[in-house]
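Presented below, as structure tokens, is a lone chain in the form predicted alone.
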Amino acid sequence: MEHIDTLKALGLFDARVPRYTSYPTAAVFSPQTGGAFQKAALEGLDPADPVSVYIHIPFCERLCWFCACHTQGTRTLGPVESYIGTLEAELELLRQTIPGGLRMGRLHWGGGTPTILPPPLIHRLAKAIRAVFPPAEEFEFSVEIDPIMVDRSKIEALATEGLTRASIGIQDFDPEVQQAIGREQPFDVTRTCVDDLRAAGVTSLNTDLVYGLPHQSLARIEDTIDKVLTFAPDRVALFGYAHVPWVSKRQKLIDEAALPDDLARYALATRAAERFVEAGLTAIGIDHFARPEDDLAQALTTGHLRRNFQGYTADTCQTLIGLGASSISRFPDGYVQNAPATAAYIQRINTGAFPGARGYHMTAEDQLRARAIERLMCAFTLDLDDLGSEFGPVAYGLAPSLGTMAARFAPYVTLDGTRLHIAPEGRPLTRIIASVLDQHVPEGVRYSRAS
């Protein structure tokens, strides 16, 4: 805590900046870049380069109050089954558009709650995806799992379809914290889920935790971490709770008076990170941890670590194709987001139209800055000579920005010639530091806090 006054003076507790899972951020997406751009980008893919595929399942039986994702509640499977039919129609539209021979290197199901699908729908969806995107030789399949909404039969169905990594949402195991965020999840239920995943042969386990939740304390988060470590997770994601009730109305159900203050929130994040490193995991970027043998830690070592909408990744695919309501596709020259509202997405697909509702077509300058921001977020360093080898002399046009970073964020940021470095003590400021490179800050947009 000895650096807290300096971090505070540099804006750690006041700044609201993007998480930089993309650049430019989704806040600058425009309807001017939509279905037509989406279609052209899909047609222009190189079949020699595998793609990542993301499937968004927006349905939940329970809507957790802390969540700001595009989700909707349902108590019956009727809307879910109908939605799978719409996904099949979108897949058929893609099949008619993409070049022949295109394969997928990664497949991820997110939500919402993908494990709301019963085994027959799991098999049906997986079959439809593979009919359009056959797996590449090196293939990984990951799914976000809610232990309350999964059983052995669902896990066995996912394993049969090739599940390699399970990402389990935990947040916090303390009953009072769970009640305050509308997500009750007993430890023994999660323990059974983990045991069933391991028994089914799932080789990689990721656990998601959140700090900054109401009623959270050091003792409570330490207890949660003790329990999580009994699962021997291969990866851990430790996210800061983003209280944005102006974006997610359900967050108004959370008692703001019960949220940890700035210092308590910082202490929670710092202690949790220390615990995972003490347990033998490698710190990855600003909020992930991985066992040294995990490919995420290896990607950090080799310089191949990337950042996308799921956070830090070892995925080297240049294209991410998102299917389903609100999902975002990343192409080499830009982004497209499908219609966010499920009804609007379904309507577009039913009319045979591409579902892209808004996006952004990147310029050469955007490409350069996106890469620079990603390097800062992944490696805490930025070398203009390295960027120059990829982008040419134009990369050195970022030199004034690097000078600004070094001057504004001293003593935690140093500049040695063309190489900028963020010291370990200053890494909580990384999002703020990266924002110096951001040329797209829409007026009136409120981002989540940097701490």
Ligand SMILES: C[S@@+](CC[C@H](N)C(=O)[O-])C[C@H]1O[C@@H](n2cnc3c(N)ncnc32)[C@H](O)[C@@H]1O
The other form holds:
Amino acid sequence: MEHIDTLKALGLFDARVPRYTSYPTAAVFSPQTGGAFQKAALEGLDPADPVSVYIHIPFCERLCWFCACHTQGTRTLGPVESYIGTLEAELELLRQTIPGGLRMGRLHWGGGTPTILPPPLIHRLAKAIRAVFPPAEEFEFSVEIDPIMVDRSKIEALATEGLTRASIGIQDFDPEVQQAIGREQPFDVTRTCVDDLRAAGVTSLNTDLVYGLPHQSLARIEDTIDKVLTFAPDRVALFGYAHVPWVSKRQKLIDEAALPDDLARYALATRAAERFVEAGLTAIGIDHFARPEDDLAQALTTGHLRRNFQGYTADTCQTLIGLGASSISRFPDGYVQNAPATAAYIQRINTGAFPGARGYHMTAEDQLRARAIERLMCAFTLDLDDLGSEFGPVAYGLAPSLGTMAARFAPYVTLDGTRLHIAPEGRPLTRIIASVLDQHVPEGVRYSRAS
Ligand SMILES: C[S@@+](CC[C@H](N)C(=O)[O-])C[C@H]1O[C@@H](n2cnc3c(N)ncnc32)[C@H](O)[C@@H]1O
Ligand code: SF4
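Having seen the form predicted alone, could you now give me the structure of the form predicted together with the named molecule?
Let's see the whole complex now, leading with the same chain.
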């Protein structure tokens, strides 16, 4: 059988499995684990361990049809300014709850479009965060930037606040593809954004691209990659387009007939990955690339690569505190998601309640499986002896699952004693292979495709 036929027979095109940016995934969160769990988890934090902080800005001036992120359109700044006030109130609630002396190792602003904030709101938000979470000695600040929704004054404001990594959305530069996804973004505008970021002293640049978009072809994605490489990005995220119109209603505007078929989509992903590796970037996990000197590539080498809600990270903080509507916090014992709808989130904060609406309290078994899935997603390998040194003899209870993986996904998965390995040709199957370890497959949830 041809390689692609074997991958297909193993579910590459048909399986619908999570992206495993967490385990268990958000689909199994329940209202039983909400504000009370969040409060207790915050109170119990160890001030000696710096935390990561994530701020969600759920506003965009334009609403791209392909986008599955939690955001809403606004033409005026009124709701945005008022939302910053709500974030300040949430920060105050956190200040009253967390132990004194807690420091922030990482700060990430995501969305939506954080760069919808004009400079005064950028400074106001940054100041409010720092007042509650003083930065640790080693501190990184990253922001998701829409090149259309930013200008030099906003970039300078972010740089003044200590921006270390800019993550810019590109997706695809081809005009027909851009039209089909409802997102116009001229190359020149993006180039100016990159030049402004470099001029402001931002040292690390990530670019987001998406394969599997309507009207995308090999020639078009290669042209996009040529253009992206002129920016000399430190990191590239190459996401497979998740077409989930039952979740993200605006995707109904996407012409499904123009989406590449299974084989074309696979060819796009494969060729794009080859191009980045040929350009000297190191492949990271299932969908990222980084310059060898970037700390993501370094983390891969040293075995410290992690996976969180933003994708791959070199972040070593055990706790991630998410603020804002829909954001998810990860505590040592589990996850809590703030009320997803912006109005519901604001209402909770206005009444002085903790904003956590749903979550999951992890068992010891969940912790073990979460680490095992993370290892597979990050390193394509899993050694029960390594898990044993972290979790004790209970880790060897996963041995039958490893046997199942090796049997089901041969020849791509091999088991050598306690060590499972996914061969490079089998890596497009990683999410499907990892799902063998998933004990929480929720009823009635439709995930996006695995490839
Ligand atoms: C939260 S968005 C923020 C981007 C920023 N607002 C912009 O437009 O440049 C982060 C990234 O998620 C990715 N993304 C959004 N919807 C997606 C989808 N349906 N499938 C795959 N990736 C998607 C895009 O690459 C996007 O740049
Ligand atoms: S891609 Fe960015 S600008 Fe477009 S809708 Fe999504 S978050 Fe908003």
